[in-house]
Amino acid sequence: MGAAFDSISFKASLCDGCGDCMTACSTAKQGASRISIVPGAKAGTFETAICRQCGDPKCVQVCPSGALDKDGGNGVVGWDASKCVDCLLCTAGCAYGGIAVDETVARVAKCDQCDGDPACVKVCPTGALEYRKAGTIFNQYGDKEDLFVPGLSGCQGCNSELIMRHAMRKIGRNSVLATPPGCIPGMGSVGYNGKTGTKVPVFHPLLTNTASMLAGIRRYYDRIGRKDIVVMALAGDGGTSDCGFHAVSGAAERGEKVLYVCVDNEGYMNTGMQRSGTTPYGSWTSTTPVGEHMKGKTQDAKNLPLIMTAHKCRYVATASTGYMEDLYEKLDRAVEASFEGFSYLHIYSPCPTGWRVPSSKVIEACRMSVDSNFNPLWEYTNSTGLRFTHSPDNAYPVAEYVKMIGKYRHLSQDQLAHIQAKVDEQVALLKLMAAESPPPLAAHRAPTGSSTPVGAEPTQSARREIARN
């Protein structure tokens, strides 16, 4: 398997042309800026010229002295000043304008990503520049064992399959998994005739009792002294927000020490694309059709992760495969919190079949849902309160997101306005919660032993075992 590299991404739609990135780069490098912001093709728009750290860099090919070379460790195309003969052929060879000339010294000036902490990204006030660390994730986890067998029967481009394979690679073998009825068991995580597609202990609860069964399993492991097992669910939104909600709410209220991951594809997608409690307003589903008398779902979606914060869970977070660095960091925190109380992770998952999205556009839909604040990314703990993990400011209009989703193709202007208003209302509420101080410390935790009988405070050795897994 080849190596992947971290990179600086640029979102032209968020750039206001302030030039702070160029100033920061120039200051950090004590010379010419390695990044340039230039006017775009349309008035009022901007583009950037920066080294793309190409996989097959033309600048390296045309360099006659070997002063440029791509580092196999971090992927950065480096420049060796001692070898450079100042011919500047590299500036002509780069099609992206990624190599500039420092006029004050007449030498090459190119981006080196500031050793993984780019100065330009840190000062960007609009979020147009972002340092993406997906390459590090790929290198770190790509060779780890996939804990699901090949050949599961998910639909082409299934984002839920992506979530479950990534999540279990990250969490590892020391886990017991529950997959209630839904797409995940439907594609073969639990199987037939004693066979399963999962390489860790897995069980198939009813749609209604997943959290209750997990609570019992957690208590059993506590009783026999196993503090190193992650007891967790990969459940759909139907089994979480609708018929399974009483068990989820009860387990959260009792502070059961489990990790509950809700994979939200906004409907019962494996049984005919029926609407669920988290199906958004206006969505076409087989039970909220579009026709003469109905234009999709007429109710707003439950904000399930926000409901879980009202349970004062140990940890609550939203995540998306559009931002894998954020997802992996939250998996770490969610697992850690699950040894101390109820931990809830809500991952948005576009369904290419039910949403009428091309398989090739699923990840783009993930990103757009976040970038439009349709599904904002945040996390909550009962000790620190709520914080955003992705800026909710400078968001795209919701219309930009829904136009790529087939189930919204029929929306009228009134329906679009309603959805935008609800999104704005949701973000305003989250900002209000984020601005509030955390509750008093005394309210954080129930007395020892009041939830799980034997208690399950994770020891350092247990955590090290998990880390090795």
Given for the second form:
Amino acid sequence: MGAAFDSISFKASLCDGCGDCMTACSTAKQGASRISIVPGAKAGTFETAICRQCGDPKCVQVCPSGALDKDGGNGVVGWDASKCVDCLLCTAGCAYGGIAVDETVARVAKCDQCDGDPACVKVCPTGALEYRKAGTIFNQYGDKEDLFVPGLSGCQGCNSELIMRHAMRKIGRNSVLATPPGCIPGMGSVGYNGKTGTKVPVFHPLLTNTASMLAGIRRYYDRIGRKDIVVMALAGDGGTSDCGFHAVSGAAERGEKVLYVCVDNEGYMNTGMQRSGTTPYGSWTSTTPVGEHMKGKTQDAKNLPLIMTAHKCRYVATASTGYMEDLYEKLDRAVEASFEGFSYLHIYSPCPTGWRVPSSKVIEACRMSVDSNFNPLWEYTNSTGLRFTHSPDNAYPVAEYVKMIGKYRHLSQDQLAHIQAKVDEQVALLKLMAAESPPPLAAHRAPTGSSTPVGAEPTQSARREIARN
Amino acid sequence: MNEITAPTGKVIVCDGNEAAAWGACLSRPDMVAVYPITPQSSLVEYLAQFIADGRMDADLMDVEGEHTVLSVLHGAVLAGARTYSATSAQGLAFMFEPYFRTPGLRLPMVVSLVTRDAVSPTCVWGGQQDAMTVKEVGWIHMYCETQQEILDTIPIAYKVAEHPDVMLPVNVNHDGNYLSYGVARVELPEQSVVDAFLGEKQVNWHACLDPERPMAVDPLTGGAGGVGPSMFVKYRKGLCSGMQTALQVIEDAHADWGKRTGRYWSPLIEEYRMEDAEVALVTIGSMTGAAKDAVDEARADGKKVGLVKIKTFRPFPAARIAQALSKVKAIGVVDRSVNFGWNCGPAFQEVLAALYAHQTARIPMMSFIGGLAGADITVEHFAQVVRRTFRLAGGEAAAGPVWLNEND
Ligand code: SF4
Ligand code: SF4
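Alt. form predicted together with its partner chain, vs. the form predicted on its own above:
Everything in the complex follows now, all chains and molecules, and the chain you saw is the first one.
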């Protein structure tokens, strides 16, 4: 698989044609702007012409002098003034009109992304330009094996499938996986009639006993010296917060060395969208319907990750596919912690079918749920306490989040106010916990891809991680 | 808690729970998961102490309830462990969800049931209602009569459970209160004898969790949209045949154990003074001792009575029972539990069905129910059973069940 690089994106719908980017660029580069804003096909719309830093650049192919070259490190197609013979073939070769000409000197003016801090993006008043760094995940994990087969039978746009594929890609083959009843085995993780959807040993525990069963596996593997196997669950919220809770709580209390990932889609979605203990207040579900006398769920959700911190787990964190790098870092730390004690990762997972969200809006819903503090991102360890991994300040009103989700369509102003109050209350509590936690150590935040657990000395398990990958 | 001083190869005096703990200890399980419940509690205390003292090299999992007890053992067995646990009554009920799937997964393990009556009405005393209630799930069920038999039956049970043609879980049952707390002389076999008897631990590679050999355990089978119900049927038939195969394996294992220890227990049924018996009693578990005394007394009075004790209740040794009872004129079956909806005891119904399947003649039978909630079934109760069964043989109509302790 190739590599993806950071790049400048342009959202035409937001561009008002002010041209500030061009001014900023020409100022920064003391010459012609490398970006140009041009009128779109419809009146009042705009398009851009800018170097896309193509993976297989046509300009490089047509350049007779070798003045253009793609940098394998940052992906920028660079221009070497000393080699250039000013034929301007590249400007014609680029299908995107991405290579500008500086008329005053009749030489190529090539976008170099300003060493990762583009002047154009900084000045764009509408946010039409964005500098995207998402490619890092692709580069780090793109070549890793997808441990689920293609064609899992999830609903269209299902966020849980994304979690499954990414989590297992990260964790790798040296693992034993339990997927209790719910959407995940429903997609075929354990399989149907002898065919399986998973490439690692996988089991379909009872809805009620996932944590217990994993504890048994781990204890025996420890006994026979196979301590490097990741013993983990990809479980739903019902089997975790409701009927399986005794098992989760017991395993956490005993410090069983297990990685328990709860994929929280806020209900028993696979069986027809019934409410669970983590279904938020006001949600429409098939057992908390909207009618004359009832308008969705009348109780607040159980805050399961917060409950797990009270078990003094080795590691507890919340995560979201809206913030994948954060999720990946937490997976690293969660895996590492699971070799030492109970490790719990709670991942919010919008269900397009049961929440009445269009598939195309799922990731947006993930982001908004974090950005509105509906699902704040934090992590906890029994030695360092709690810290936010995404600032809870300057959050959007929660109304912004719920308006994109159909299961809240009926909410009254009172219900909305209740939800906002609960969100504020929850954030205040988390802030209190964060304030009372010991200050972070110098190496508190492990760099992406590192396996050093938060607040812990690097141990031999760091080496184990490398060996596993 | 007794101080543990007994080395193997010696004679000790202990109760049935300690005997079971020794049976487990000598079988060298890798993992023991426990949750206490009367009358099983002292059994798990003995195990914990054995492990604390280093006498037993097993991983002890003290967990939050019986549901988890069996669940952690599922995980351990799937990873390749030999496991042991014990429970009773409400504990067994709470364990039922994982209990249900253990034989279907063909997980070889041994769990002692210290049998007890089930609530309600509330009761913490002996009875066999718990074990009898779960007899159809697919576990092998063996009932012990004495403390020594409890100890000896546990290694035998492992040998049966792990036999490649069986691969099924086994419950070794002993009566709560009577055997759990009753004290008797018990011989501890040498560890080397048990080791040689059990040999290498047999792992069920049909269902295992190991990254070296990835496998999906328990995929959804049958129903619409798949290959149809045939795969489910295949699994069910396999379980059935494992159960039937176990009848012979149980006999072989007992014979082997007898050769090594000199103690031969009746593997499926025991026939007592049945040679020329005109009527027969059928018993199960610890009541058999008193029943044998009653038989002896009746014999001394010249009454030709014999007894058949059921040791293995699942798989049910129907042919052997029918054969043993083929010559008698009447049968009295004594149960320590109730078969609701049949107005009789469970063993009564089983014997009735065995006779129908394997005999042409119809032998009159009567159901007796006693010993509920820890009540005594005395020699006098059995004498009453003998008298009533003779009247049955003489042509009097059966009327049952007779509740032995109704007026006690
Ligand atoms: S990134 Fe820099 S060089 Fe490229 S168009 Fe923007 S301002 Fe110009
Ligand atoms: S103008 Fe320069 S960079 Fe462009 S094709 Fe010619 S030589 Fe190459």
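Residue numbers count along the first chain shown, from 1. Note that the rigid core is defined as the largest set of C-alphas that superpose within 1.5 Å between two forms. Being a predicted model, the structure only gives us computed values, none of them experimental.
Participant: Does Q30 shift between the two forms by 2 angstroms or more at the C-alpha, the core having been superposed?
Facilitator: Result for Q30: yes, a 2 Å-plus shift.
Participant: Note yes or no: does the Cα of C120 move by 2 Å or more between the two forms after the core is superposed?
Facilitator: True for C120: a C-alpha shift of 2 Å or more.
Participant: Using the rigid core as the reference frame, would you say G75 shifts its C-alpha by 2 Å or more between the two forms?
Facilitator: G75 C-alpha, core-superposed: shift of 2 Å or more.
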